[in-house]
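This document starts with one chain, in the form predicted on its own, laid out as structure tokens.
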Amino acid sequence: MKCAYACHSPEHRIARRGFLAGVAASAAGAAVGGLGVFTSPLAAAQLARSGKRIVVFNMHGGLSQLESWDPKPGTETGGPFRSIETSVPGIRISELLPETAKQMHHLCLVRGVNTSEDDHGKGAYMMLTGRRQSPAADYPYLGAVCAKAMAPADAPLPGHIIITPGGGGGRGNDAAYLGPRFASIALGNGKPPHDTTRPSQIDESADQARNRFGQHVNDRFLSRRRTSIAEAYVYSFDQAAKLMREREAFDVTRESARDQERYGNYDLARHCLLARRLLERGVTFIQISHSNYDTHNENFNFHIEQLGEFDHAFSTFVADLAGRGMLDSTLIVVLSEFGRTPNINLYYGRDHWSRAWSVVLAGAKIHRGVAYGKTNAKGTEVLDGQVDHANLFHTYLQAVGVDSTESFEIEGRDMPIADPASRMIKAVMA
């Protein structure tokens, strides 16, 4: 199927499976320092020991939650779909989540959402970052927050990465005032990074030698110059070594057969069983995204495909973690930058809409089972439970075991980890 259903703003003008591009671009910044209480030896220890890690499934372009997690069937705005009856009796999601829907118990909806921004990038910058964008300062997307708070200094892989169709291994500007360092690493197709294999007229002494010889220049430039620069080169070549030495952790192929069947042949399939590898092997922050749900045009059809595809994916990703005992330890989120209006447009689409939408939490220190929120009958505004961006963010990092109150020390300067005039919904905490 081929939809014309995009809204055209700068975003959109790239290829739908490309969307990420467009709107992860925030200014790398300087050094990276301490984090309030996680600087002490044993915190830091503890929060190694807890395992924990945070996986989000962004669904670019605005998923509608009126086709997913907050169905209106048989109102004036609630579109052709039924709702249907989930494992947890009395909370119903739509007919294109079957699957999904046998996962209930483990997740929970949270249907009063409230941004109040109805634009592609902004909303996106927003739902990463808990903050509005201003001119004023740039903040550190959520995967770079993880990987500075969470991440073990010698993991081999790194802390912060982002699964998309496309990705080829290079970072992202996503890490602001933390330093490139906690920038993201994009991958995609399920392959792993592209350059990371040592060439083949290269043996592997030689190689050797050479590394050997950079370290030692590194190391004495260090002794006599040391800059934020300087450390963020040294530290992106060692990870670049490393990426080498665990090459095959990206490679799905290396999963059983019968796993790669479950999952699925195609991107976002693939990726997710990345996702659970990586997750395996102590990734902190993975980031999956799904293609653009900009149904401005068509947007009935189009759930219908994408949401096949995301349905089977994401419940097969759940049961795995769970029946692996890793749910516990792994906070999922499903999100996008904003739903979709109640109202149906003239082309069958529906536009873009902040003010009355959906996020799903699940894992980690969530409440499993629930739906918290709620919206009126025809979806137009919330009733109960409000939220916004910089409550979801505080509550991610509760989830995973991080204060969220607590700040980052950035050259001599205390910059809060989360928006101080926010705070996590309680509700949800388990």
The other form holds:
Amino acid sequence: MKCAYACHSPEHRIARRGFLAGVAASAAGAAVGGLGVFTSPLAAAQLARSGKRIVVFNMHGGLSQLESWDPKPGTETGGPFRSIETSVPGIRISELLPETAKQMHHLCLVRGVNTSEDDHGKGAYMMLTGRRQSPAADYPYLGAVCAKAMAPADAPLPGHIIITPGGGGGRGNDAAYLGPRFASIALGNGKPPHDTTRPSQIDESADQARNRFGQHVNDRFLSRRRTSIAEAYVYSFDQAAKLMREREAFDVTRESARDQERYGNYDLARHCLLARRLLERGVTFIQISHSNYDTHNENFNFHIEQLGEFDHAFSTFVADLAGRGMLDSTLIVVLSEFGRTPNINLYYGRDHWSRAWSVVLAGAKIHRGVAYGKTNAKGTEVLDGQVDHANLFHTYLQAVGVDSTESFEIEGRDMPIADPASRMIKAVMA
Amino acid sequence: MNSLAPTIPKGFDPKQAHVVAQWKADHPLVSCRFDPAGRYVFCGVEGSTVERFNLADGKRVSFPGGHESWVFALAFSKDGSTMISGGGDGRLVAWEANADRPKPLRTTEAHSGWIRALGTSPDGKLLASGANDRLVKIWDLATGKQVHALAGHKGHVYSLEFHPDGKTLLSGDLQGELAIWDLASGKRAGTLDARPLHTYEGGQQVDFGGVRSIAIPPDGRFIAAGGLYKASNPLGAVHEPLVLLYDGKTQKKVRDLLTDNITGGVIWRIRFLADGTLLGGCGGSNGGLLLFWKTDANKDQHRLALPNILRDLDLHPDGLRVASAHHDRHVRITRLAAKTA
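The structure above corresponds to the form predicted on its own; please give the structure of the form predicted together with its partner chain next.
Below, the chain from earlier opens the complete complex, with every other chain and molecule after it.
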């Protein structure tokens, strides 16, 4: 694919409707990607100053809203758990989240989510791209959008990191038209990115020599044929070199013994501490996946197990960010691909339910200590404050200062950052 | 047969087992127990009450106001006058079992987490409770005072059973550890390995299974632990029922009690019948089943399909009737004998 900016014309990077403003933006920031891609120079400047970040907790499989953020105790759909008071009078959550309840004054519960999509893959796509999946178009995931819109181009660490519960590392295929340099880097079970240590059979001088040679060849190639793929190729080498220098950023054992003990000796706890470490080193977007909430069978047993892990690690993380003054600049999102059915099935399970469920926000410009939206007594329908994936996607970005009504310029075309037919949830913005 | 062996009731024939009665509650059922006098069957439901059904006429009486969660476990004083319910609220509630308008007599905040199992000692003096806080607690049944708190389980306590000798108590947990406790000292007296009943599924990152039920015949010849195995998809209810049978004296495993063609099932409760047959109550995607094993064979020798998925069972003091709790809100009474005219 030939990239339009192979003609070296900087204005091609700017969305047409923001042409004049964009000239200033790209003049101010000559980098490809990063803040220079914005149509609004004001937004870029604001972001550069603020160093905003997003952390997403992806509750893989579909967290039950009834066992977490929107309990209905004493009803036929409520299940066996009680609700408990939180640090905000009048807001109650499930007894499975006792430590999180103490952090409620930092949180915003969005209880009226209706995404009308009960398929895992499609639901996850919607929640992380803000768009419904379509064969006609592919959209970048939130992390890629953040990496492009918010991450400084010269950042030593990647702007889009996913910490997975297990498995390997590698890069994701989640940046769509933004290009592979904004795709996620996965830290399989919190381990550093793959291939970030120098092979033992190559000494440092040999390594430097081959890197110099590689750079020379790359520069020569790019001077003649600049393409997005070639650029991403070069970028990936540059990034790999940076990662090798910054490898200890991924080593959570370098955090204090006290902090490691406070978080706990289990995977999600380590992943949360790692996320804090990476945020402090300037990573723009981190997604932590916690598995598995797809509880068609024995929903209650599995939610005791999973939320027991989540409650301690998440609440410690929220309290830490607040205590370190990072919550003003960091948006925390707790989402799933959907919620779970109010109906309890034959196997004590709950199935997929997207018509009335909950997402949690915290930090940045989000109102704190509030519950927005309401479901009916059995939790089957939204009564008030109904929102969907597109509203939420706008809200995530607006909360960290990205004007989600803006567009990216891609190959001379305006590509709206978020669904232009939707808008943010104003009521949750402080 | 030794002197401890029960008398085989007249007409007893599990192969002729058939449902003789069913009564409906307002919610799906989660637990059921006969009272020692054999007049009633009590049921925990997907609600906060206990429901009592009179075996003579099916008349139902609710026991409200004791719990804020489902009642997973039930036990009785030896004379049957007091019923104890154990709930997901960690609460033990004592009730007058025969009351027309039952009210809680005594409430004890017993555990932090679900109470999953209760039992009464053979002499009727002690009550044992097992819970999600990984503790087994022994209580003076008459006064409600705690006698022992038995710590050491690494997972939620799913089941318990007093040994018929009255000296020890067995408790089983999610991780497949079957602990033997000395009742006099409150110390661990031994451990049986029931880990085949536990699955850690790496892909789904979940612990699953556990010792769902323990049974010991009156002569103490065997110890049986029931649950599930082959949990290839715990979140999707794909697993098979399994009972581990141990020698009661040597505590060595004798054999696995298995089934054919049940790919969705878990043993919720096991009981030894008067002739030594082991009865298992099985629920899952294969429906509700009563499974009958001889202890000298690996596969069930007989099974009875019930009309709906099963979640618990109990054996009547007459040794002839079985109660089963079902998702379709019914408690069913099955008679282990031929139909009468």
